[in-house]
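Encoded as structure tokens, the following chain is the form predicted alone, with no partner shown.
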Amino acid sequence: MAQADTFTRWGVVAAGEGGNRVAAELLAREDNPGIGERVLLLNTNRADIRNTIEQGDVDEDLDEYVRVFGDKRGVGNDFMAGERQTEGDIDEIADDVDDRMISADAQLFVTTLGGGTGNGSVPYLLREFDEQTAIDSVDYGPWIDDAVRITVGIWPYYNEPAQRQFNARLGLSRLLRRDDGGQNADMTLLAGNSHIDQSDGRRDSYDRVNERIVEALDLMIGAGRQSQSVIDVEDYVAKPSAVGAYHFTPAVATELNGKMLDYELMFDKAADNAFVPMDPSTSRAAFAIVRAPERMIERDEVTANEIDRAFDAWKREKGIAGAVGMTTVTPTDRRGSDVDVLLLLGGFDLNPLLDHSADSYEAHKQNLEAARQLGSGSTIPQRKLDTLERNLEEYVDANAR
């Protein structure tokens, strides 16, 4: 089967420690024409980013992609401050957007939700480059218009400190709406540290966290690349956008048999490894990408059809036949019967997700009543904590089965 001759063309934007990790392994992936070298590392602190590079498999020198924006000294765990920051040097960080992603179709935000910098800087930037407030009139490229906006919001371990459940409560508002209501990410993927990795958040935990990540991303990715019945960006956040049901959780099993297991078993599978605590049957968009051996598509033995039919009948066994999606199948080089799986879940019930959060949140917040102060010495105010928990409150009730 040859490669499509178009395919979609994505650029990374990743910010803030835990998320410049993430982008660092894609970056180190040569296997991936999806991506290339259309990655670009943010921070406010130099330090992070030499762990970042020591810390990561990344033979390469990384300096070209980076930007280390704001005072240089980090911002801790205070995103106000990170947004502060990164609103100061817009026009820099956008003139590096514009030097990394040439001929991106589509980007792809990377952020952990506990911390200050990338939780900070990249709602404000979805923002921006959308709506291009800030930012001086510069002729930008088309990714500042035209391209799709995705984002990965990492969820913290649910042992971490009580500021970090009360930064992801708050970072997860602000990737889905912005100040006005109004839809901000196109799609957000969240994971969470704890429910990927059953650790205490040892060091070398979130190695493995990233690496799950990266597999589920190299398949999303790859469903607009070399497929069958190609699932485009632009379908990925079209018709859930259109029912209000953009959050999303990749749910992934690798290494099937191919040759001794049905396909609503492989689908079974990889929602028990959903990257977040989820009821598939509260799901209201829902995406399959079978991977498979070439040669396997190429004997029929693995069929677009097929696997359609069978994506069909588990959305009616779960009770959400009704769920806005599709599939496609992703060819692969490598021998064997292996297959891999994975589901694309939107729309669900983020409650079990967010009650993790809900007793260190309230803890924090209580410690925050006399100044709203977040660190740094920087504070939130009122007004701005009212309209965050009620966009979130809003957009969960709403998506709530």
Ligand SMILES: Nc1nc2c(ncn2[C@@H]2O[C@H](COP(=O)(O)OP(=O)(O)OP(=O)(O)O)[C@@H](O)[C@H]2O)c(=O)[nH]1
Contents of the next structure:
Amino acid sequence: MAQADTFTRWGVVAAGEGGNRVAAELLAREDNPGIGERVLLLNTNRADIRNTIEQGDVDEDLDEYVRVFGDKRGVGNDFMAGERQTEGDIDEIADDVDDRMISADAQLFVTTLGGGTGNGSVPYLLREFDEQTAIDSVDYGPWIDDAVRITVGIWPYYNEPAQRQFNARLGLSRLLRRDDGGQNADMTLLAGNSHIDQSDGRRDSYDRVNERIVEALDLMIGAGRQSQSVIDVEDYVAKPSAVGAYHFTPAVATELNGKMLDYELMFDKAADNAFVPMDPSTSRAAFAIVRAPERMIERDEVTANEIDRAFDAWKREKGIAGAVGMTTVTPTDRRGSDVDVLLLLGGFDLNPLLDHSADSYEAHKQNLEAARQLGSGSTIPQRKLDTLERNLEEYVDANAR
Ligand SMILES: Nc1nc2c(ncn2[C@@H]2O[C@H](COP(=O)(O)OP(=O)(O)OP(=O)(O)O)[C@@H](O)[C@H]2O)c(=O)[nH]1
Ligand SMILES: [Mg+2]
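Having seen the form predicted alone, please provide the structure of the form predicted in complex with the named molecule.
Every chain and every other molecule in the complex is listed next, the one we just looked at coming first.
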């Protein structure tokens, strides 16, 4: 069992409307271990934050968790403006992050990829908090300096306007890589709206998608607490980064019958519920987290060894025996014998996801060609666009081999 003072402490920095909603949902959970009060909601638009509060079941006064920055009117889909406004207020934002992230050694940066605020600010913050180039002072503070930075990027519904698909590809490029081609986020988790929710984007469907995302994050965070063979947050990032396979998607199956413990079948079920379209047999990294009632673990009905063996067998069967990663079993005090499984599949071929946006990406790019105006009117310089396209292409090709 992990000692109470050794488990990973998580914090959440969310930017933009969708990212804010996911974070508010994390904050509002009844049972909220691992994160506690370590939540910061960033937005360029005060009204968006009000939407977040009113739509979620968040009773708490969110004021202390909120930082509105930039011109306070939103950036209307323009991620270049989102980035500029973040940079302009970076001192205040960094102060707030450091204040709210006290003790957090792992930080989740949550954003949607179709808009301008979150998509503009999160890739910038990931890089800036690591490089710390925008300030004259010594550093941004202890809770920024050493944090492991994991990001959640939410892919637009496939039927959303071309602008959104355009933003998403370039957002993914920037989460993965900095302009110089180096790794940006330590780990990038992808969730596709259309893939999680087949209803194609009626308003309340966001809540369903967000619930699924929160469920996966809960399982992921749980694996660093009270588990046998604890997955430390370093384990999530070290080996996948070393082999250049640091994009992931969660794949979740819950409430499986723990009386019929066929783990390989459970892994299959989870893999069928990956959050983006992907082929598990292309994965280069894979983690399995099994959550079971504490009593079953105590009675050795669920054991780490068995799960480990089953996961090895499952990986062999998928032809990915060499994928880096590990397994863990984590207890819940729930009654009964239901078991939940989270797979984190990484380094897979991204083309099945990217194919969905390929046509609208090109169409939108051509529309922009003359002035390359984004949403609210700023432009993206040709050189910048070339860099972002090349970085994504190189990363995807390296993983698709
Ligand atoms: N899963 C999920 N997706 C959302 C949610 N809200 C918005 N989206 C998606 O996110 C994209 C729009 O991004 P927003 O988060 O609204 O944008 P923003 O970051 O506030 O940026 P701007 O409003 O452009 O300044 C679209 O693709 C939406 O489908 C949400 O609560 N959950
Ligand atoms: Mg917004």
